[in-house]
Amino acid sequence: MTKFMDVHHGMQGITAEQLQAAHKADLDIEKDENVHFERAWADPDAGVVYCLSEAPSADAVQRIHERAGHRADEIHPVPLSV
């Protein structure tokens, strides 16, 4: 399993209480896909949300998002941390 950071863009003045409910309704279906999603994190004023994911693949990543209504605009592997 490959980690992921997507990017959705456009999210201007998104609150805390519904970016939880974007994250859960992500990991709702999560298993769904064998997906896993870990975090979340947002900048309302930029109107970007960043989410951390370890998936099988990108698309993946993808169809989750899209089933819970929010497509990501970016999806990145990242194969290395420290």
The other form holds:
Number of protein chains: 2
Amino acid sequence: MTKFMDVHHGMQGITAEQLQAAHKADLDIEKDENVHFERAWADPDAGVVYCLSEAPSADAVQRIHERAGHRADEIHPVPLSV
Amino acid sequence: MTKFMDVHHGMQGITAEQLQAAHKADLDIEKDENVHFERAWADPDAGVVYCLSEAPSADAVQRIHERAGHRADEIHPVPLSV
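Go ahead and give the structure of the form predicted together with another copy of the chain, now that the form predicted on its own is out.
What follows is the entire complex, opening with the chain shown before.
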């Protein structure tokens, strides 16, 4: 299992409720791919959302995000953290 | 106080020790600007580092990063999080 940071662009105007709903949509199906979405942060003005997850692969992260309706634009493994 | 996610590019090959040292360099002086760097994550292959902080402004985050020797390429306020 590796930690991943994925990034979504084009999310201008996202609200707290929409971020919560998107995160819940991931959580509802994440076990199918053995992924766990830990946190997410949004900049509504720039339209950027960052998601931190633990997963077996970037493809597994993307499969959950796609099924939940929000494909990631970038997915970076982040094996180092402090 | 607002949460910020900042991004550093061009960090290919960063090691765990270098990430730890960079984070400590921020922590050592962050109080001068009333900033707190909470977490950082690195993708050594793509050379990307993400830092999560709480700060009075993006400029305050940048001033600490600059003095610590690693100017951020992007700094996003992330007022929404889950």
